[in-house]
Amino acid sequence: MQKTCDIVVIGGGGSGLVAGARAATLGRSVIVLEKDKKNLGGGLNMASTMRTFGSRWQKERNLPDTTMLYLRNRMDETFWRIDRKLASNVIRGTGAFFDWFEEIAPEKAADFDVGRYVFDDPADGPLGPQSGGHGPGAKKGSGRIFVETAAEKLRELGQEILLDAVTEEICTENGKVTGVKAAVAGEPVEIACKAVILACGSWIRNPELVKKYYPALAAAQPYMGESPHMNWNYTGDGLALAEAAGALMDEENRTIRMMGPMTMCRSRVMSDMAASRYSIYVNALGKRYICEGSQMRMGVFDSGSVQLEQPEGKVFVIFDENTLARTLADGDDQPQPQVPMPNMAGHFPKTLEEAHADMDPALEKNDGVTFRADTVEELAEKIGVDPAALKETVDSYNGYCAEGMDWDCYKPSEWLAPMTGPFYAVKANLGTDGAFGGIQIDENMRAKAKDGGVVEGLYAAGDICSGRFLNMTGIKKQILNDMSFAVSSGFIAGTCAAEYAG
């Protein structure tokens, strides 16, 4: 089968659909190739809040413009190692994307509410259009709205979206893109085109790449909980395609972002105790390794990077009847962690009886996630750590509580409460927010070439791109979050590829 179009988009995730739809609205013919047999949108389907800068929507509502402050702060945090042109383009691209979205779907844009990106600091995080939430009556998330709108626009304009389409080669001639070879439902297809946009997502499900760049994660994966980002076919196919086409690859800053400690169990109370200031965290050696409540200070991503460094990534949240009672007594008057960690405000029980009504059914399941014991040694046997080591840890901690000085992990004195039993433990999983980077891009999302310049007609968007973040000792430090970059980079790639193809 042979086909012809202006632009081929490889990857039907959020950034790919936005790129294709944007190019189509500019009058270019587009074919989207998605290797999944049924689904479009990828991880963007799960995203709700984003950062938007300089959109008409914000200006019409007289929302303060924090663009310059935000950019300065993020560039300071990344030591000005991010390309300034790329940084300013992707920031401005968020507003340009939403202006375009408002043009093609005005009734949907009008239904968005004013809010902030879920992890933002109010000091510099922009107030902008948001949709989504949790619980009955919650609106559909922004990401899913963008995915559905872009797919609808592509079909409305008569463009092709081919599922079960595995791309085998990006064809080039004299450093310029000329076409694509693929297999659609197993049948070979050749597509002649002027430009290709690679939007294949991350490489988190590629064991060879994970082991190469994050050997500690490869060792810890058997212990990890299943992350939503692991459910998509993120095998890094686009990296090999780009490299074979002459693209310059990034070996320095590819990054996997960890999340943890993640407590997901049958008991809401036991899960929430990971966020209690009175609990302690121990690793597989039965030793504390961090000042507890780390998500409240560091955020769940940086805290997860610390957990990854523990043996096999194993961590348990330990508390007892006394620390549970102290948590109940504090009620809502205690620090609340960042989402997606449990937030106890408004739902935590008021009495021990109510707490045990929630905990006991989960403990009776004996599912290897929640544990109860009368002694520290018995608890250690149940969770699989050395009893003597765990007893030494608890005894030392109780000594710090009596002294009012935590010389091990420096917990504030008002957070110190001795543990006397009965004792409880919750297995705390590692999670991942995905694997990022690989293709070096310029400010217009063009793939840089190995021999200098760019690969003419080759663009990249979304998680497969390097440039918006740094790998700083294994930790991802970024100027823009994944969802915002997905739609911004997709919009820019679609705009620039359409101009090039014209």
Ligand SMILES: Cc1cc2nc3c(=O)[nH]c(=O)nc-3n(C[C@H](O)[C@H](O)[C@H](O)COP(=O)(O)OP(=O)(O)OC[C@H]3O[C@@H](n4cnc5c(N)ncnc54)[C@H](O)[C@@H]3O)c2cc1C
Contents of the next structure:
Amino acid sequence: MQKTCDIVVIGGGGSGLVAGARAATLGRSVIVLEKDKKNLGGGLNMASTMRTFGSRWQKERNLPDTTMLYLRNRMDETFWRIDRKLASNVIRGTGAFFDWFEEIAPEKAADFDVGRYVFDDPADGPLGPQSGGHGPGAKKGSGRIFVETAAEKLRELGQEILLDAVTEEICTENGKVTGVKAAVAGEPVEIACKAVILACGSWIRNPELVKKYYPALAAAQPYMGESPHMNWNYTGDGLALAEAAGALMDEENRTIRMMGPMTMCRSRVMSDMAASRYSIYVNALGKRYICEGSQMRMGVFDSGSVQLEQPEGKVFVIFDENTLARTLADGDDQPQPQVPMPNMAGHFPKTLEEAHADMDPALEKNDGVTFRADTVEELAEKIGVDPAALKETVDSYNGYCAEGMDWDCYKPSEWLAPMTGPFYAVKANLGTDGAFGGIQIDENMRAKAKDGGVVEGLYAAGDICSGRFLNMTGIKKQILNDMSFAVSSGFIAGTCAAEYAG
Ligand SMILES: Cc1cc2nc3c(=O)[nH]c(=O)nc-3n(C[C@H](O)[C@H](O)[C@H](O)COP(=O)(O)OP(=O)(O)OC[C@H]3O[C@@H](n4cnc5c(N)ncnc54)[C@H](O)[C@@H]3O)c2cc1C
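Write the structure block of the form predicted together with this ligand for the protein whose form predicted alone appears above.
Once more the chain from above appears, this time first in line as the rest of the complex follows.
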């Protein structure tokens, strides 16, 4: 089958749909090729918390504009190694995107609330439009609203969205994009076009790439298990397509972001004890490796990077009857972790009886996640750790509690409470929110070319792009969060590709 259009978008997720809809509203004909057989929207369907800078929506509500302060601070944190033009374009692109969204869906935009990106420092994080949340009555997440709106706009403007579409080649002539070869529902399709926008998302489901860039993660994967929220299409095909079309690939700054320790389990109390200031974390060697409460102090992402460095990424949260009692006695005065960690506020039981009523059914399941034992050695056997090593760790810890000085991991003295048993352990999982980067882009989302300059007509958007973050010894240091970058880069790519194709 032969088709013709101005712009082909490869990947019908967040950035791809925004890019396609934006180009269509500028009068270009667009075909979106989505690999999934049924679903559009990719990871953006699940995203809700974001940053927006300088939008009309914010100005109308007299919200303070922190753009310059935010940019300076993020550039300081990344040692001014991020391209400044790219940084300011994608930051401004968030506001330009939201202005456009408001134009095409004014009622939806009006229903957004004023809020802040969940991981932001109020000192420089912008107050802006937010939608979503958890629990009964929570509004639909921003990401899903954007995905639905962009897909509706594409359909309204008569553009094609093809599911079950596997792209085989981006065709070029003299370094210029001329078309795409794909298989749609198994049937070959050739599309002649002027521009291609690659928006295939993460590559976390490509074992070779994960092993190449994050061998420690490949080693930890049997322990982590499969992450159900990670799309099976995240196999990195877009990277191979870009490279074959002559794009300059990034080897230095591709990153995978970790999350941990995560203790969601059948018992809310056991899950929450990971956030208790009195628990300890041990690795597979039975040793402490960090000052506990790291999710609250460092954030769940940076704390996850420390967990990844532990043998096979394995970590257990250990507490006992005494530390449980001390935690209950603190009532609602608990350290509050960042999402997606459990959160003790307001629901933690008041008595040990209530706590055990919550814990016992989970422990009886014997599911390899929650454990109880009368002695440290018995607990060690159950969690597969050397009993002598764990005994030494707990004994040393109790010594630090007696001394009031934690010479191992530097816990505040008021958090030190000895463990005397019976003992409990919760397997603390290690998660990831994706693998990022690969295609080198300029400030207008044009794919840079291997031989210098750009591949004419080739654009990229979303997670597949490098540029907005650095890989600093394996840790992702970014200037903008993923969803904001996805919609901003999609908007810029759609705008620039539309101009080019016109
Ligand atoms: C559970 C979850 C919650 C999140 N929450 C937040 C949040 O609150 N805030 C935030 O900032 N970020 C969040 N993110 C991250 C954010 O959703 C992503 O960064 C964003 O979706 C990236 O957009 P994208 O277009 O690059 O990828 P996606 O939206 O994932 O879309 C990629 C699309 O490409 C398709 N595809 C893959 N390969 C091909 C191919 N070869 N051909 C055609 N199609 C292909 C995929 O099927 C998918 O539909 C979250 C992610 C997840 C998974």
